[in-house]
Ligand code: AMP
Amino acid sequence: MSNPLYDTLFGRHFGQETPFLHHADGRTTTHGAFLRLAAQLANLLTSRGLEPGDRIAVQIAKSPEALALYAASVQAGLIFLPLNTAYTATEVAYFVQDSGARLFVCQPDRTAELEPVAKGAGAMLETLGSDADGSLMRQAASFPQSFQTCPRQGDDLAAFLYTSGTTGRSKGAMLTQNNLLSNAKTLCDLWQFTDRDVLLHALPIFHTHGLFVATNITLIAGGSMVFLPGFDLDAMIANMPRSTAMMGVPTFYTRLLDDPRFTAELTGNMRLFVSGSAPMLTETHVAFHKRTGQRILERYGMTETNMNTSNPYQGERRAGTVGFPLPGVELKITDPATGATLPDGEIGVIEVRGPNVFKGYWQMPEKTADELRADGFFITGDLAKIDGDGYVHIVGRAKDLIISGGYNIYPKEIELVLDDQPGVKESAVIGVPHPDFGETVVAVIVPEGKDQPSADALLSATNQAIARFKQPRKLIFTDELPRNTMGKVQKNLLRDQYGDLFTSAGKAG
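Taking the sequence provided, give its structure as one chain in the form predicted in complex with the ligand.
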């Protein structure tokens, strides 16, 4: 009996003392040592009664041990549910409860705050810290270093990743073993990864980009990763010469370009720079080429679909485009009103179908039916056109979504918090251009009466409820919101009005 995801990503490296994770301090963890730890964790998890198909929710700092917990979950047939470390206890409570997680793993320093969350959801609680501290590692040490891999099939679920929605309620995207495996194999081939590659890994491992694209591809190729806890400019510069590839959000690239130490010489050993998760400005692509002589490869994906398109590895990487549909992925541009396929050159919504497309939203059949057609096409909500050469150009979004530094922020979630505050009649949250994060959050607020509510009180309310990265960077008070004849708030007008708040033309900084 096999477990395709475990066998392909991890199992075949068992016992191999080849380098897998290079640490900032110069130490290296081999594939063998990594998989022995994963096996200990898998033994521990099953000893606690976790069975194939059970959910394990984790909100832990990026570390080799955190990644081993992912491997352990796959080996034990569990459904891995990683959560952004910035989420507040209120946000986490929803995910743990909604997913029905049997076990929740948090950082040791947040135990007091998150213990009631686990208890409220009927989940067991363990801890794992960034220095291999916490209850999980303490217990794992006494378990055997090999584990009888749980049999799984390609269609079995491997992960839940929650994505927010336009209604403000997050949905658990159910990803199967095949979804992850097919995509990783395709990208590994397309981007020509081999066991000689060293990936400079600075992305978080609670999202598709850092966990599935970056990590799974490296594992399939048998390569290694410089595994940094996060994006730190000095560490990026220091580790670039020993790396061959990097994956990042556009903010990584603008920050690197802002540093004079980032030169063609520094990138001399690098063969591939990949960008995605948010639109990259053409000027960034051009400036990068001018500085390094290399062209960034931009690709396009989503939590629900993994990766859908990519610029070519060989051939023209066209700035301002996300390239072509991946092998095995069907892509069409449709009329948002009728669903009819549009001819090339016309703007419509991207729909995709293929082995990469998820199974649906956990316990939300109506929402699944709204976005995943019966014929298997997923309606992405991204607006695009296809040019005469077949390149896909993303031109906007049909969904009300802000992407800040590669993190998705749904305005509705923030509006619900603001509208609940005393003195607020209504609010509209918009994304405006930002030099570092691409877009950032601005809240336009209509007070209830004559007196303006205190900005501090409003910010403190959002601080309690939602993660820091989603909180408005500016509040604007106004008498009324612009509306169309149907009564719908015209956010495009607000974006036009406040669009230069953070750019050189504006002042907010």
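Could you present the same protein in the form predicted on its own, rather than the form predicted in complex with the ligand shown above?
This part shows the chain on its own.
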């Protein structure tokens, strides 16, 4: 029996001494050298008693060795659980305990803090640092550089990814080999990646974007990556002339546009810029095209499904949309109350079905039944509409929907108006409790420069553009919006911060 994920992503490159990872310091790791390292790690993991189906949880800095640990886990038939490096010990304890991880790998400098976490969950503890330091690499060095790949089937689990958990407990999305493989193959073909591509990789690898999209596509294509530890503006600019593609979050692109060195000449060798993980402002699309002559390709995915839609590689990449459903992915917009499919142009909840859709939530059958229908459609919780040309427009999360006086209000509609006003860099619209209306609209605004835009002018603009019941009852100006590591605005934090504006407690304060 084969191991489809390993065989397709890694196995066919064994012994190939073609470039795979271009390091920040100028060194290069070949495909062959990378897989020999992964084999040593796979031998070590199995020597510790880990068996196919066991979970390995990792909270480590991005490095070639960290990526090799992913490859080793696939080869050994383990279920890989990458964890955000910003998580606290308390948060990590939940993930390690809930997943039933047999092994937990952390950074060497956090051993004292996280050793009790591993012990409390009954997991073994090893360490791996960004400079190949730690117990894992010391032990792996003595093991053989080849490993008999563990047989697996396409429906076997390959990874757990935990949802952000802004409401309720974080849920462990169970992803199969076929989930990861089908998505990577589809995107490789759709975005026309080949073995000549060099991907500029500055994303974290604890997230689906950097690991299961960027890395898996490169492996399937047989290309290489400029593998940066994180986003560093100077490093991005220095390495762009030798790269052909880049995947990033909107913040990457706004920071590049803020630097005068970022020019059409600098991007002359680039054929593709992809953005995701958070919505991109239309003005960023426009400024990028004006500067470089190229259009950013925006797509839409999530933890439970990897990618669902994409703007076309060839054809109009329409700003403010996430394009069309991927080949093999069915997408519909449904009424959140009844589940009935809505006609194009109406706002509802996105539901998707396809080989990319996860198997369910780990040890949460009730949550799985709530969000994964019997016919295979996954209820994403994202609100959207499909325009007359078939492009999907995301308008927000269902949990961000504001219901004021019985009316449904979609924050994105108000944000588009505010973001288009002079002096506004970006905005976030939230609903907060109100004694008369249940909820009312508050807009949190980041000014473009040092001068704060006129509140009266902004309110006048919304008065002309949208109905009265949708207009903000209050404008709040701030230096920046709270974001997670992937650049998404954390509206739950804004709701917590400003939730008592119209209550008796807020007025008293």
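C-alpha atoms forming the largest set that superposes within 1.5 Å between two forms make up the rigid core. Numbering follows the first chain given and starts at 1. Values in this document were obtained by computation on a predicted structure and should not be read as measured data.
- In the two-part rigid description of the change between these two forms, G438 is assigned to a different part from G315.
- The chain behaves as two rigid parts between these two forms, and the smaller of them turns through 160 degrees against the larger.
- Core-based superposition between these two forms puts the Cα shift at L494 at 7.9 Å.
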